[in-house]
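Shown here is one chain on its own, the form predicted alone, set out as structure tokens.
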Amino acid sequence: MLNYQSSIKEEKTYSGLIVKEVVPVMKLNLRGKNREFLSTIGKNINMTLPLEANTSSSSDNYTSMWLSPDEWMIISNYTADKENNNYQIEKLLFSKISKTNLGAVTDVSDQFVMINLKGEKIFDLLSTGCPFNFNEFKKKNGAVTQTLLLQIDVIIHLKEINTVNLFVRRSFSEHLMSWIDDAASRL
């Protein structure tokens, strides 16, 4: 596992909002398109990848998020051992997908920080720094969007009402957390 300093040292609580980093969580990027790719993924992780734009699907162990017609991010629903970044599912999918030229499997666990936001003021906060219209998004559990938040590329996943996972590249996480801290204190 990458040796890094977290941008969120502890859970932060504001009026109507709780912010914390969920670490460590396995994150895999999958690229592929044909039927054999989709069926191989489904058989090996026991879930169907979402095929509808801006949606997600979940099983007991994993959540998959649609990112584009041929790209998904799969995350573990459980935290992993912080001292080890060898994931059995990555090795299995790599051997069945990448080595057989069906698609690509890339471990992006250390590349993305996963920030969990809870509370009734999530969308008030996000709307202050994001051009995306959250009116329909916040009504659909499992909705996913890639957008800009404070000119930073982010992936936003609505886990359930008033609970969002926000994925940001590690190199931008400290800047984003500084903004969240400032903006959330003004809500």
Second form
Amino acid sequence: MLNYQSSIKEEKTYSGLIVKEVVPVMKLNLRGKNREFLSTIGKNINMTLPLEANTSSSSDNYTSMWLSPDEWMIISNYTADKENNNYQIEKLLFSKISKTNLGAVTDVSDQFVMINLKGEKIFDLLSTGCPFNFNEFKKKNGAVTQTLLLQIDVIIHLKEINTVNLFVRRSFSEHLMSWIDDAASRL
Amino acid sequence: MFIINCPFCGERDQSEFKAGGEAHIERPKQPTELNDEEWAEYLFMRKNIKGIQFERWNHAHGCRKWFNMLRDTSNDEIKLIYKMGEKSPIE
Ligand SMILES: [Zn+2]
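Switch from the form predicted alone to the form predicted in complex with its partner chain and give that structure.
Everything in the complex follows now, all chains and molecules, and the chain you saw is the first one.
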């Protein structure tokens, strides 16, 4: 983990909603499309990448999210060691995927801020700033979408019903959080 | 505002997309053999018709993939969406 000041200082509680940053979490971006790429990933992290659009798959330690037909993001289910910026799995995948030109593995742990939202008012909040239709999404465990929230690119993952992980680029996180704080206080 | 059916992600709001201009414009095989006028024709000239037009679109805030669209520019009615690299099904 890089040594930075977190832009989201504390856990916030609103009516029907709890918001907090989850940190540090390993995040890897994977790109590739051929069969060998998929099978190499599967063998090395012990889970298959989701091929169906807007879905995710999980193992004990990792969750992988579909971003595009040739792009995924893998995150660790648990927080990592704060002092350490080396992830075993990144090293492993880098040597098996990037070095062999099967695809690309990029560490985006510090690029994205992960914000955890919990409560029955999540989608009331998101709907006020998103063009995305959440009617089906909010019922589907593991659903993933990339969309705009407040004109900011975000990745939204429905971890389980009424629990969402939201990923936003670090430079936008403070601005987004101040909007969440304002909008959620009026839910 | 209208809904676009991304061939990869499904139905999404138009604000997630970027328009990429006219589709199926082929780069001349031998640009060096063209005169300035012919090169300018390829580079700058677009039909920009009022009516049904072939266009390229990009799902910029979603899967970031390009695709083709057949759209009526007079009323934004989308006639057809098909993937990049596929030949235009009409004409
Ligand atoms: Zn898409």
